[in-house]
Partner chain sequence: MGLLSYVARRLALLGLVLLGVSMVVFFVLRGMPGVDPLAAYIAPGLPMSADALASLRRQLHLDEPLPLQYVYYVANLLKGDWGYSRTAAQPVLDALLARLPATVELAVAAVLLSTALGIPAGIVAALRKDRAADVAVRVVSITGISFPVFWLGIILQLVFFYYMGQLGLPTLPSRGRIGDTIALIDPITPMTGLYLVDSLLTGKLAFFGSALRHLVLPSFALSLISLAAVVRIMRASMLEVLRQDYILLARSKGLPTRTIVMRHALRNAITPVLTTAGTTLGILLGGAVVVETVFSWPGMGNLAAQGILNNDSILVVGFTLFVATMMVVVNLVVDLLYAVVDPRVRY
Amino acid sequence: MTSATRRSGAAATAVPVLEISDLSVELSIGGRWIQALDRVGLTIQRGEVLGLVGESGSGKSLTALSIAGLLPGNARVAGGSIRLNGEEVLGKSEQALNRLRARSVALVFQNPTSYLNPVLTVGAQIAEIFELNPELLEAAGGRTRRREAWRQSIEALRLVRIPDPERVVERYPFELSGGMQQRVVIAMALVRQPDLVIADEITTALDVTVQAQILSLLAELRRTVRLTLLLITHDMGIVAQLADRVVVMYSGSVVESSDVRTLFKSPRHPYSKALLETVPTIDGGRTVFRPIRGAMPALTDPPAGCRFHPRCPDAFDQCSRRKPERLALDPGRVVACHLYEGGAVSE
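Show the structure of the chain whose sequence appears above, on its own, in the form predicted alone.
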């Protein structure tokens, strides 16, 4: 099935590009299996940007690796479902997962130098994608196909707003700045026409000016190629700029999900409120930072009940005794917090 066919079918039946339900993942640590993801759920529609936010260690990247079937050797899926265009991902063979990663899902990580071959030119690395996926090229043989792959490599760089792409294709990665390298990696992701792009902290290693340029590029690509994006970040400012909806994770669990505007206007979960307060503000000419008190609990020794309760300013007795259930407060608004039990319907 071609990418165009998948898109047409998905649009006709309104099937989400990505649907994760009750995903639980365990890690082998110190000779025992530890729960790292606890019944994670999220949905992304075609053309949507979903922000997945939380501190380091909250489970964001592990969720992303689960989608692409790239879990580390000490991890295993303990339950749940991951559906891409309605098709179950979990349980697929390695060969099927390779096909999935080749066409349907593209990942872009924060350190582009780790994913670019230092001994090949940028153009050679993009052209190699066309060699491995000849269906991306119009029917052509031999030298004609190679010329077309090179031409489309230049066009891929032009798409991500790299100046003078005819010159850049001849350069090696070390000759480019970090921002330019990240644009190359984004271009390499997009040439495969994936159904879903997963961007994991892709601006973290960049300075503020370059970060703004990359975010502007993503916003533009969303309009021009109808990019469907899972945006993983710890920065609520980036979520406000790019995302339609947001899923907040803490210590392996989803604690709140909502459309972006609603969450920023009235966050319900105390952790969501704390994350928003960490966004720097200006007060009398100085930048004010409000870090969240305490630290993320260790996976090997999590607190009983709600895992956020030791850091929560609103905690009460019930919070340390029992895990909160996911509650649907409003259409599209889900919160896992004891503060709202009795006033909402369990999801």
Second form
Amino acid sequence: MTSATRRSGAAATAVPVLEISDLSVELSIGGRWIQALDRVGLTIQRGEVLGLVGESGSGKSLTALSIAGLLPGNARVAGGSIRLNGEEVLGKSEQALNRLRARSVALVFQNPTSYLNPVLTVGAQIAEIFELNPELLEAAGGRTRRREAWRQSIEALRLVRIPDPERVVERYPFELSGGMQQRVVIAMALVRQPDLVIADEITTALDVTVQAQILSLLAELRRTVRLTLLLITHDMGIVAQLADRVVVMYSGSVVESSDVRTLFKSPRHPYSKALLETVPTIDGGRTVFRPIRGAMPALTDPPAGCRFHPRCPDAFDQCSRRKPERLALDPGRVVACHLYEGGAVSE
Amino acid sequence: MGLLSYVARRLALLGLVLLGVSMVVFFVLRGMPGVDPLAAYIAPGLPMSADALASLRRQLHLDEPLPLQYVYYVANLLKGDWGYSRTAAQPVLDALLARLPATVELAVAAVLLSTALGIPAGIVAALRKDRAADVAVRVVSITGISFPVFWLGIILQLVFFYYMGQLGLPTLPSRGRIGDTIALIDPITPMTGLYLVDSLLTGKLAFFGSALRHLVLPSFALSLISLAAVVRIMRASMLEVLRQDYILLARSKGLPTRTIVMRHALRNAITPVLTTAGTTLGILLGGAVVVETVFSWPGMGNLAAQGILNNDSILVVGFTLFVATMMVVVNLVVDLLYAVVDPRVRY
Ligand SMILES: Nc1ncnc2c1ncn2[C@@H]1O[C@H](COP(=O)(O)OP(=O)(O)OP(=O)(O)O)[C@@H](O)[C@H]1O
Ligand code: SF4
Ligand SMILES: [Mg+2]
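Go ahead and give the structure of the form predicted together with its partner chain, now that the form predicted alone is out.
Entire complex below, previous chain first.
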């Protein structure tokens, strides 16, 4: 990646940072291979924040892990492609994947307490990233590499607004609050100056006030270090606050993708509509939740046709028979639903 | 709570444990029907008058009720009077202390051997789970534990002393702690009683070499008792740790497997092995009775075995108490070691 393309931003012609197409993943459950992801597709341009939403179990984390080649041992990719800066990730050797993880793709996970190593100091866990990427160390100016890595680790803590980073760098994770721990993990992601940061429900495990702080940190980092972010969440509020575009997943497939404003204004897929209704809305001074009725089908026993049909208020005879194809409705909007076949339906 | 008060509390607990052990051994011994405790104090075959017997019985408080006898017994223990061993022709405590260094040297060598072999084997087995290396490690360690130690000891003697000798190959000594000639012509001044340490301190390398060669077979035989346990626990604990979230985060940094195992997993996985090292020492000291007998090793276990054959109950009880004390002390040391390995542990 040259600096020219780095700067060319979200122009539609630029090579996307991430381009997933038709990604299918299978899981071995009870001795059988079960389809967990069904031809998932999504694209992220440089500097863009893509919200990936869907209920628990819809396949968001599996999608994220595939990008870094970190699928669990009982999972396998059954087809499709994942391109990072135009380069195919699937089929890379473990060594090549390690180089990619060390530099290009950084993950931040849900529960910082369990994702930080309890017996290593914060500094040790950040500084080890420089061992793999010595080119990230600034001109040492007489300092040893070790000390320079330590100094830059402190700077990274400062960047994620950790107070007193010189002290925190010596601390063990258990000595920090959950919010501070998550900032540490974010700092680890940022020191790599990665092409793509994947944030998988990074606020779910935190208190509400801390959630807000982390979200405003992300908003700030978008401006200051121009993050390219895959933001995974099941909270539409977070999507509204941070994302440029949004991909909605249900039961292993993408049901709708669109830019955020359009989706919030006019959701097309019945599942997107239902999901938006679960955003608490203020109604006569009361906060109202409207959860989607029913539950997502088990992977091992998916319904025929459209997987949403048992819960869909708009389902009709086609729905239980055929899988809906993906349809490009307007520019930049894709929906997979029989309602829109022929592109005939409008608001 | 400070370290000192923790140690103080643990030492108080040690007192309680020993009280319990002494109670059990005392009542089992004295409560045995048809056995006159006086028999332990008189030389067989030496006729004594009824008067002399009666006065001896009074002197030893054997005519008092059992609970009171126990009080006398404990009071004597505390004074350092553990009774007189017919077998050693020495006071029990003196006899045990004189043979303690030999047993310590053997047991420590066995613990070192079983951890030095068991920890890497357990790690390899975990990393190669269900593959050839794992199966091989498990088969060997299970076979090791299924054979009685005396039998393994004899096999070792046959192979490394007898058969190798027959073939004119270099052999390993099969009995004793030191070569007879070396002990005669160039003896060491005992300081710690540990031959390896003393010979090094006094710079007697020939003595050191002979002591080391004598240690090989018995310590290996003894280590086999705990080797299987170390392998099994290390493997299970490593597998458990490798499933943890912080290992996934470490992998997502692009760290090579070696770094992940050595830096991120090992320190978390080693604690259960440390825990068992404490209990294992108890098993090893029990095993020392057998191994020391097979290899004519002049330690406490050897003496205790002779005591058993001699009906020298005072000695056997003393040995039991002594081993119990050692186990409690070792467990305390192990608990203190946790704090070194795991920063979360505070006392
Ligand atoms: N290693 C695995 N073995 C078996 N099933 C798995 C495994 N990993 C994921 N799954 C299943 O695959 C489906 C998708 O999982 P995934 O973790 O991607 O969901 P998600 O959208 O991230 O949900 P959440 O919001 O709960 O994190 C779920 O039904 C989950 O139970
Ligand atoms: S395809 Fe049918 S069931 Fe599926 S979302 Fe559309 S209308 Fe509902
Ligand atoms: Mg998830």
